[in-house]
Structures are given as structure tokens and as C-alpha cells.
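Given next, in C-alpha cells, is a single chain: the form predicted on its own.
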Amino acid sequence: MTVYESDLPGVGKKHEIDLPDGSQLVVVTHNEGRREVFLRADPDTDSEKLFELPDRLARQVGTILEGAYFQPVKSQDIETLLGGDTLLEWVDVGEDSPIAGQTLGESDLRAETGASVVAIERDDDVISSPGAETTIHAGDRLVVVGTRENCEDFQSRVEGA
């Protein structure tokens, strides 16, 4: 991420922040404290004003964005308890997974582990209720339902352990 700073004589400062998608976030901080936030979709277009904040609110929002109030902790394992011992869990299919390239039917995951694949997240798409003919690709994230033991067996099988 690149941040460009420039003086705006008689106004304040301007910060331009390069975003991953090629757009730019532009923040103008006025001498009296007010902030204006703009989005420039690409270098050849004008900025579009998103919002304006007074000084005090801008400082509060800044501390929230900075993580002063809450530091998110990313977990490697995602699981949701549905009730009793039934879990909804997300399992990533690695490049070297023995099931990559197989259909769900060929993998025989449900029969071998007791856990069922209820959806597949692939890139920006979601395949809900995939059938036995659905091919599993490396990089897929499988959404699985089963008991904790079923899900652990499923994870081991996908990892090839």
C-alpha cells in the first residue's frame, strides 16, 4: 500500500492511498479538523466524495479502524455448532489433497467419514447442494456438516492423513 501526502496551502493536507483494486482513497484534512473522504476509481477519473466527518468523529472512527477498541483474531479453523454435537465446518482443499480432481461421488467422503458436503466455495462462486457428479478442485473450500468426530475424519481424509 502506497500513501502519498501533499500540502494544500490554506486548506490542509491531502493523503492519497492506493487500494488493491487500483482505485485510490483520498482523504483531505482541513486546517480546522474536518475530513473529506473521496474515492477515485482509476487515475483518469475525478474523485467522488463519499462522506465528510467533523474532527472529533473522524478521530473516533480512526481509532476504531486502527483497532484500539477491538483487535480481530483470525482463526485457522472455522466451525459453527448447530446443536448437540452437529457442526458446520469449512475445510480447504490443498494442492496435494488426494481428493482434488475427484467428484464427490468418487471421493466417497460421506460414506467414509459420515460428514456431508453442503456447499463448495470456489473463487467468488458458491455451489450449494453439490451433487455426486461435482468435481472437487484444489483451492476449493468445502462446507461440511457432521458430528465433531465426522468433521475431524473428513479433514484428515481431505489432507491425506
Contents of the next structure:
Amino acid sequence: MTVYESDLPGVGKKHEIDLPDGSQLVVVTHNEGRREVFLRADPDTDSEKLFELPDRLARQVGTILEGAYFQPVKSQDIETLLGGDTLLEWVDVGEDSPIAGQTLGESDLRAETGASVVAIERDDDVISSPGAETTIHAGDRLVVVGTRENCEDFQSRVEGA
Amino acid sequence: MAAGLLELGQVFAVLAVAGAAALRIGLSVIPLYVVSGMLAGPFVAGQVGLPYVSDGELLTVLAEVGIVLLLFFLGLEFSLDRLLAARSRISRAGVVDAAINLPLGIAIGLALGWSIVEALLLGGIVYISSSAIVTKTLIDLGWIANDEADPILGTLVFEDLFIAVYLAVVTSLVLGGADAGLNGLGRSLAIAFGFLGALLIAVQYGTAFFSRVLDVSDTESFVLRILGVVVPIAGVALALGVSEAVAAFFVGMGFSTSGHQERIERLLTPVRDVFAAVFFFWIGVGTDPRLLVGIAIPLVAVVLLTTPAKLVSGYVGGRVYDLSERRSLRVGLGLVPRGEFSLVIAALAAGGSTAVMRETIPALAVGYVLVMSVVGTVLMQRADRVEELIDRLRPGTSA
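For comparison with the form predicted on its own, produce the structure of the form predicted together with the partner chain.
Zooming out: every chain and molecule, the one shown earlier first.
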């Protein structure tokens, strides 16, 4: 891959990236931060503008393209990074989960995986700081804290893998 | 006091409307600002009995700040390293541009029976393309991502450097030399180059100073410190009969090495644009539309001669950059718009001592910029059709 960088006096910078199919991606970074992205099918044709992004959004999209995590938002599948290597994750308990019907103490999840259940979302209620005697039901959503590895172990135990 | 505030309010209100109209019809703001000044000034609004904006001291000073900031930004953007890195290509394209268009303007001036200094002023007016209009149109049309952007922007950089030297010389000719004889001329040139030389040395060795001036996180202080350096220096320059614009250019160059260039651009661009708008307005206020009628014939001649000349010089410049014929033509089209710097020269001419300098040249420059800013933008937008037309006109091609 070859990237050409050139100055655009009074405008900003231009990067031209050769793509495998012979076309070129052209990124114009304006001095005020806006990015314009163009595609040029071959050197003789005009650049066709694909899209433009403001500075902040461009950085976020860049982070996604790079494969890094950033500003995760709570949702069914997305974990939240608490800092360091600790995650806050949501784990659904399915109908056929081996821990459905057990109390937290019986399931022994914390000792086995290192991840702790800090809350249980059940229908519209939230059971905060559940104790060893709290029973897990099928359909619960467990809010779990632990390292990435702990959380992954936890997830597989709950899924019965 | 109330009258002054009301008048200034009128200026900004009219500019806001003109800016909205420009956005609406997709034209550059510069011609519309100038026309709005003409309409709101003494020659149109004043004639029909409406409240009008007069060409007073307040407006003149604000317009001066506009000139100073325009040139300050040029200096800020101007990089000696960049120029040196691309010197062979930029200077060849730039030299072709200067060698064709400047002498053409001077020749037209002489043919109109003007003096050397007057003809030199016209040369500058027809030579300098508008960085503001050209750059904006390049972005609007997406040409900025194409190969033609390099020679166009490179030529603009060369012109910017050229105008700094040109203004330094011409300002002393107009303000100092014209009626003081050869002796006076020598003295004013000596003062100009002495002052500018001293400033250049200060800029060259003043990086530490400029960095320290700007070492503040507070946005307001940052903006005020820049204005607090550039405006007084420009003022001293003008008081000495030296080009305030060139002084501002050098200060801009000084700040460009301070490591704060991007922050300056981000924070001061709106300030510059506001004052530049007032400058264009002020040019309009000082223009009597009847004078435009009076210079219609030379104006048409100048437009008809200088448009093809820019096309040719731009085309050659594109070929110097190894571009295809089609892209080279675009380089020519891309350099046609004239704007802010032609008007800066016109404002300078208006301070001269002859009737041609005080009336004819400013009126001609205003008419010229109005025509060329619009014609240039339209030519760029219709580049494909221009290309077809040229193909058809050219003998020996299959089209």
C-alpha cells in the first residue's frame, strides 16, 4: 500500500491511498478539522466524493476502522470498559441455561470464573447487590463485572458451553 | 455615538443579507458584499433618500483591519520550506503566470494613456487571482482531490509571495514617490525596505518571542495578543508610508513558525472573515455606479484580454506539472477569478494623487472583480462545456 501526502496551501492536507483494484482513495483533511473522502477510479477520472465528516466523528470512525474500542454504549451485546482491564457486561440467562433455577451460591459462578454478579435485571425490576441466596431465573439479565477473560468464562458457563 | 452604532448596524445587517443571498445562488460572497456596499452607500441609497452608510473614518479603519488580516493569513499560510520543496515546478508555473498576466495588464494601462505607476497598478489588479474564491470553488467542486489542485494552489502561493514584494514597491510609489520627484521616491523606497527588512529580521529571529506571546490557553487572550501584535505593527508601517498589508504579511510569517499556526487559523478565521466582509463592503460604499458606466469600454477590453491570457498561462502551468490537456485547461479556468487582492490594490490606488488613481482605477478594479469573480466561478463550474467548446474550435482535432 502506498500513501501519498501533499500540502494544500490554505486548505489543509491531502492523502492519496492506492487501493488493490487500482483505484485511489483520497482523503482531504481541512485545516478546521473536516475530512472529505473521495474515490478515484483511475488517475484520469475525476475524484468522486463519497462522504464528509466533522473532526470528532472522523476520529471515531477512524477508531472503528482501526479495530480499537471506544466509548462503548450499554446494549444487549456491547460491554462497557470501566478502566484498566475491567468490564461491565450484560449476560442473558437462556431457557436452557444450566444455572437457571439455581441460587447464586449454588451456581458458584464467582469462584469458578472470577466475575461477580452486581445486579440482576428481571422484567422491569433491577435486583441490586444480589446475595448468595438469590435465585437466578431463565430470562434474567445478569450485570457482571470482571476482567475480559472472567467475563468470557462467565458467559460460556451461563450458556452451558 | 448612536448614529455611528446605527450605521455600523446597518453595515452588518446588509452584509448578513448579502451573505445569505450568496449562499442561496451559489456565488462567491465577495461580489455580493461589494454590490451590497454600493447599494447601501451614498451613491444609491443616499441618492434615493434612504438612510445610507457613508464612507467615514469608522468604516475605513475597520476595512483596514480587514486588509491587514487578509495579508496576515497569507503570511501565516506561507511556508518558505514548502516553496523551496516544490520550487522548480511552482516557480515555473508561477513565473509563466506572472510573465504573461502582469505585463499584459501594464501594457493595457499604457495603451489607455496612463503613467507607468498607474499601469503598474492595473498590472497587479489583473494579475492576482483570488485565493479566497479559487480555494472555495476548488472545494465546492471537489477538484481539491484531483491533480489540478496542486498547480492551482502552487500558483496562488507564488502570487501571494509576489504580491508581498509588489505591494511593498507600489505602496511607496503611490504614497511617497509620485509627486516628490526622484529624490522623494528614493527616500520612500529606502524607508519601506528599511522597515520591512527590519521586520523580516525580527520575524526570522523572533520565533521564541512569537511562541511566548502565544503561550496562553485562554482563547480570548490568545486572539487579543495576535491582534495586539499585528494591528499596531501594520499601523506603524502605514504611518511611515510603508505598506501595512506587507507588514501584516511578515508578521503572519513570524507567527507561522510559532507552532500555533493551526490554533491561530481556527480561532482567527471568523475574525478575519468579518473584517474582510467590511472591507469588501467599504470598497462598494466608495464606488459610484455611474463611474462604472464611464469605464465600461476599457472594462470590457480588460476582461476580454485578460481572461484568455489566464487560461493560457494556467494551461502552460498545468503542463509544467505533467498534467493532461484536460486538467491543464482546468488549471487555467481555476485561476480566472479575481477578488480580494485586486481590491486591496484598488484601495491603495485610491490614496494616490492623480485622477486616474483616485477614480478610474478603483472603479475599473471594482467592475473587473465583479465580472471576473462571477465569470471565473461559472467557468470552473462549466469546465466540461468549456472543454467541448475549445475542442470544437481547435483546428486539426477530430471533434
